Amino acid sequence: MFEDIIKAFYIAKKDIKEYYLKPPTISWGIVFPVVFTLAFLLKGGPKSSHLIPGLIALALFFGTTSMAAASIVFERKIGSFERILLFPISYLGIALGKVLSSFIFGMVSLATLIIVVIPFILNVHIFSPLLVTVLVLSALMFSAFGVFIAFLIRDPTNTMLILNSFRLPMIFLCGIFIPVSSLPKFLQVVALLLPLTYSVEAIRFAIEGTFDIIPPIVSILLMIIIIISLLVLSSLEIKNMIP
């Protein structure tokens, strides 16, 4: 097993090189929650920092969605994909590397906002060991919500889009603009069935010491448990592409 996280190092190192300057990650990655929270943040001013827990889950999700995306929808186009699949690593091994270089790169974006955008618009400085436990368990889970949902798609040419169409509804659901707790009953079943609601919910507890309907103890739990499942779901997905 330890052999195999670091052969996923490298997978990671690789997907880095090869991807991180790849159009839909830095429009989609970087680009797109940058903008969109400058957009909440100029037309708000300091009126809007309750907006930040939620702001910083969207940037994190974004970044870490898109670079899966990118890395596995190029591989899975050309074919070369395949080559990792020779590689001496378990399918657990290979999702753990294409999770891991999503995590760096989500962490790039994540540090653009919080040390670029949110103290230059609203001058506040947010830094506690709690709030970064809980930003390394929501990049590692949206990590693997991205590399999941991108081997779930068979033809990968539809994977931005697909990905997208989860993506956005999400924004409106997960408590970043409108508390779930105000949603109607059946948008809040929704809202709980969406990983974007815990890191939100985390974030804004470790930032605010508040939360909304989800005690931050089980935001956390729930959040490592969604990381295990992704990964094994994840595996067998890579299993089942070998023909």
The other form holds:
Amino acid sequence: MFEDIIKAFYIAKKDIKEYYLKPPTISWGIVFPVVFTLAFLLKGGPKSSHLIPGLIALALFFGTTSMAAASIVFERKIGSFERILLFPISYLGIALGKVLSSFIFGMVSLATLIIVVIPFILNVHIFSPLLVTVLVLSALMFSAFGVFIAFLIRDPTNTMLILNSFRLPMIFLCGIFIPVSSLPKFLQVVALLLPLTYSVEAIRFAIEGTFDIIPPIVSILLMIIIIISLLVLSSLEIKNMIP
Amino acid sequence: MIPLKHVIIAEKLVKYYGNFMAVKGISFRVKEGEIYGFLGPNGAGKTTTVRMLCGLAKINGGRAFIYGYDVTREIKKVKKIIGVVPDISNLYMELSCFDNLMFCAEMYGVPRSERKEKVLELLEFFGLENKKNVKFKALSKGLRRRLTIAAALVHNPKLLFLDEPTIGLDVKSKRQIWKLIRELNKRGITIFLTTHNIYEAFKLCDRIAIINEGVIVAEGTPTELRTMVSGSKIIELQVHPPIREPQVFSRIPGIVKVSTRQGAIRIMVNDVITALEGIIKLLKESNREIVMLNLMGADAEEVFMKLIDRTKESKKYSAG
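Target state, the form predicted in complex with the partner chain; input state, the form predicted alone:
Full assembly next; the chain just shown is listed first.
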């Protein structure tokens, strides 16, 4: 297993060299969240600082999932994903490698966003160990989510369509702009099924010291469970890809 | 582990895609140090067989062992000792030649201290040392193919699978790849090669299995395959005035098949004397002169077509 973890890092390193400058990765993973965030913060000014937890989660979400989609779907399209299947590494190791490359890109996306929003968060006590933990867990969870969805997509030409059909509704359901507690009951149930909700709740607690409906310890535990589950599901999906 | 005699032992391998049976219970053995060819038309089951042997397709029936390891149960061990060159050059476009090989070395677990040296050695062996920092996407088709083969060798595999190694290449690149394959084999690497190029198989391989519609129809050395075909002599003929309907010869006893190639009539015979007597008689009757006459052994293409036809005929009879 240790050998597979090392190889997962090699996969991530290769992905960074290969995909970080691809147009879909940059546009959906960095430009979109930064522009989106700026649009809200410029309009609301310092009063909109309550949006920052949600917007940070959103940047991480788009950064990680865009990278996962670019690396996995593109490789499957041109046949180079099969090369990874030929190496002596477990399917779980492959899934972990893909999650790591998305995770690192998510951090790049987040760093870009933080630089952009610094003028708006000067009065926010932002960098605490809890926040760093929550951000790392969120990035890992979104990466695992993006990797799993990317392995599910059969037709690469539909990638962004399918990915956005998951991503865009989450913007409105997961507490970024509208608190989950103020949604109708059935939408609250839907929100609890979406990983972004737990990330927004935990980041909000780490920055503002308050949460909407999910206590931070629950969010953190659920994020860990979701990461492990999605990794296992992705490895099973890779196994199923072998005809 | 089972006692080692052959590097590949395949027993009654079966592969289904849905309801379609792509490989129909084939068995073969590959000896250490040989170049073993899998020759067949497109869709014959060649690539499917390679994919089953290297873990890219599940085996639906039968068993396969590589260096004694069960391909189904011990695929990770198998992957460590084999190199695979797929039918497409699928390295990473944005990575340089050096980085592509380094990545493969890392993934195959080549020790850190040996990686760089091994990669540079391969770049030199494949004549790519001056392309070290060039991105894969900037290489020509031939160079991409060479780098793809190099990538399968970074961990010094004992057995190399080459799936259609020269497909889509120009003549010069093809010859370069053939030369490289021979050199690799001389260095002790056993090679399992699939091709639909009859000339390539007969030129390179020590032994060839001819596969068609998921079944091995013949196996042997190129010489053995030639002798397997009963009508293994060809009469090549040019006459004056030319004959418009060369099929007129097919009525003559001893003649198996008549065709034309580059202005000459090619007659496959199983009894040379009887056939020649008949041909000369027919030419005299029609007042024609022989301009050129050649008697030769059947070439690879004829052998291949005959063996493929033979299976079709036997199928027809068994169906009837």
